[in-house]
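Next up is one chain by itself, shown in structure tokens, the form predicted on its own.
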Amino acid sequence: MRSKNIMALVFANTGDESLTELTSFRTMGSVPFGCRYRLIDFMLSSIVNAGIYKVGVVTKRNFQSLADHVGNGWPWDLARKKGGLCILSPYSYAEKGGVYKGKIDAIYGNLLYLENSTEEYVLITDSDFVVNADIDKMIERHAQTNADITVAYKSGIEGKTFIELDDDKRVSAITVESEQPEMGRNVIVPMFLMRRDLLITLVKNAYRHNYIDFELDILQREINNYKIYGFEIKGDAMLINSIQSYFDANMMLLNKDFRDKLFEPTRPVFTKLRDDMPTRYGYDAKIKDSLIADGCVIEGEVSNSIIFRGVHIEKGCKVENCILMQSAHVGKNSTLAYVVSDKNVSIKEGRTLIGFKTFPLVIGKGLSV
């Protein structure tokens, strides 16, 4: 199987409802991460690192920020005359109208995009995972097992959708838990590889029965009719399904070993570049165990924090265990701990804002506190 014979569908809004504090004005895929990235960067980069250069990004709502970020796909080498990146419609099929209700509805609404494509295989992914996936190995596994569908999974991480495997790594069961996420089982990493014609057939059949859930209404129902195999993701993978998981994933970047594994040099993570001046540090500034982007002005104390581009922290401030997104401003003599501030937040002079490690305090986009 050749990588160039594969296209990809990336769902940008999956999981929006689990991170409403940050997705009220944007998609899950465009949620900022790690000083300079957006969540969708990791899947787009994994895709192009495998030599896949036709990518349809399926949107739903609040996708202006996403469209601005991905543009024509140039940072990922997806600005091409043939193939390349395409922003797909958020609307379901004309008979139903309105925004799609699930993946099946969304794919059916964009069947023309699939039917007019020439690639033999389709890779379907979400954007709510932080992972640097070796998709080349997934492709090899799909060919070796002669699978109809290959499902990526990771054991020992938090999740709600699980698979059980037999001795040959063939999927024997798929379950979805409606309660709190669990640890220690084989969690589905939302990456599915199959033939394009098979996907079209399965989606058309499911649509006729008013099914909407891809994992349950296609994979689970067809588990005995098709050869569905698992592919284990090596390295680190984190599902972003809550503010807590978002906070923890960002804080993991302060661990050098984790950074080295996530930003594997042979599989670089690309993003849209925004040039800015170097960060300026005041005479009394103190920095410890933090990641700080360019364009900042740091005059106070910062420790164990993720500081995005253009943040200004004034004199006398103490910022600890925080995530401050682009252009946040922290007034003099303020104290922040376990705070997640969205873009363009203004914190007035002398404020004390304290969250908890297990319950970070979130400040919405553009708010003044």
Contents of the next structure:
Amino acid sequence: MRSKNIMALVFANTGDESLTELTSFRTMGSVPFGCRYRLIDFMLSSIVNAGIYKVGVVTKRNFQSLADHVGNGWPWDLARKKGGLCILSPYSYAEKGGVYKGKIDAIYGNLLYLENSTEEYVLITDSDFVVNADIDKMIERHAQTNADITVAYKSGIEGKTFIELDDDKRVSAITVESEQPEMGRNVIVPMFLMRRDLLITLVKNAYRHNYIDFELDILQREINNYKIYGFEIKGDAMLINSIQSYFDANMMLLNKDFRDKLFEPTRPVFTKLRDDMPTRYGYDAKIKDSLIADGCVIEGEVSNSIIFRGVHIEKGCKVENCILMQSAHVGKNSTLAYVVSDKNVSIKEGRTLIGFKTFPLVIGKGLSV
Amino acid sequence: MNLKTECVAMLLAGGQGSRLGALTKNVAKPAVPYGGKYRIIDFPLSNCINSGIDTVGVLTQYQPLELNDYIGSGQPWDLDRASGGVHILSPYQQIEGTDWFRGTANAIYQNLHFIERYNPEYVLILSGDHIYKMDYSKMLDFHVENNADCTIAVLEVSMEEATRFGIMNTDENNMVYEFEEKPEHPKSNKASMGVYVFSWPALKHYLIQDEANPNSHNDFGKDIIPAMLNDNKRLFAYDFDGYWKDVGTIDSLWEANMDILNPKMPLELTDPNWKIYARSRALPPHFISAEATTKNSLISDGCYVAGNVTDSVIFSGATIEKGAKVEDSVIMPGAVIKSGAVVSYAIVAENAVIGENAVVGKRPEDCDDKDKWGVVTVGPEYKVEAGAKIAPKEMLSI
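Can you swap the form predicted on its own for the form predicted together with its partner chain?
Let us now look at the entire complex, which starts with that chain.
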């Protein structure tokens, strides 16, 4: 992959407040997903698969798990002398910023990082979408349309911010619905491509006006002053903004077509390695339609479930429609259905825990039942 | 000049492993896959870093391309270091001409200058042919305590097996007074594991002396150890009592894989304090479909299992289609077992394809002539045609 004259900013904390069950001690970007990933892996992988090798990860709070996960960026080939991965924490540049309120604030706080960069373009993304985006195509489209700003979108999915497009796919309106998410409209998949110097100008200007919201206060206000074009995401894209959408998105992975597209071999999804041994199945293991990571020991029955690394399911257990995160231990003869267990949960022998399809039962990190 | 290093490890990884046939046609033996996601060389490399030895020379010769690529910068083993780290040492051209490594001792001799750069006190000699977990730092302590010139790790084997090994005859202090290579009538059952600690001055002296001897085989077991014993040097046997397996033959490689399925096997691969590291591809988790059965098996990342798997080790990215049956077998990375195929007592190598309804191998109890029974090997990239029948013990290679 030829490297591009583009850098990326990935916001790790966007949407934290919509998934408090799992983000009370971590960022949205470090929410575990799909047996072995963290949400940020999807955006980071999309970025490096497009040959972008300078990435600033913007954090706000609770970012220990994120820092631990991304480390020096090696799994994404981002451990580099030139560029590479950099965590931008609050107070990175003392006199500007602090704990930010919104994207504008956050970018302003890290303005020096942007100003000291030499890349011509910046791609700004969030990490609350599960998507394997072909950013190469977006870059191509940006050049073709001669756009000032290109915004990724997808229609017919749940979202937070919506755009209207004219016949040339130029953005004619941007709206935010603060009530229930709506289906069937063009949803912004938060990936914005523009010139670095334009971003700096827009952010400086917005900051002076005490604006907060990137989409509304910059994009919407400037809609007639700049050419903003839409780029449609072809593959799947799923917003994680509730425990329900988190549960449903995980369960989508059990669908082979969906999985094959998300883990498209030419655009691999990279993640931190843990060097577990392969998963061991006992004589009594019965598995149906489940996605299972390395390092597990499975002696019971598992169906329609997402099993993370190092989970131990003992004999006589029935685990159905569950998401069991790293190192869960399920004691003998326990029955679990529609349970989402956070990391290091221990379920003792003979327990029965049943959630409901539209109300998964969440067990917090490290708890014992 | 590098910082002084207490111990440099030299890992002999140039062996062809000819008894593994198709499996080592294009790769050196240490690069042969093992245990679902590892390669043989992951064991000595992980042992090194877990023992606190972070300067490792890997001597390659036979088909080194894949092995070199696999080791790369050494990052998966934390051996990418500013000082020390892992170094690939291959034969090279010198002013007197070009020379292949002629034996284990000659291979080290040709790289004396590499060891000299670190000016160590001790040199650990390892081979890339064995599956075991060992704390070399304990062996090093033993060597230092005994003020030894050379310490040889030994494993107690049965007296019958002793005839196949290099045997150390020792006194009550574990000091070696005699070494016998594959003795007909062994006096002891302490078999050399091919793991040596040398004090650097002694090693250097004997390597130079050995090189000057035109009749030498330039081999540690055959030449260096006997020469040191001859000179009454202090040689000690270090007892090792863990799991150790030479995976030099198809049968032993198959057995070593089956050993992991045995919960009582002493090779513990889940110990967080002694992880075996490996270079892995970015593969999604494995998927087990509704039609599949998985009994007493090991399954790795990236696999798709819709068939029936029993008592088998399935490596990364392998596919077992619906209706296929895999039992007592080793299915290496990327291999595909098509629907209706039956694979028993077989090693199916990387990216091999077993066609629909093919029958590969047989259970021993279904074989009338026990002499004709054995593990089948399907070589890398080999395609077994649909409906084909492959007899036990066969070795298929492209």
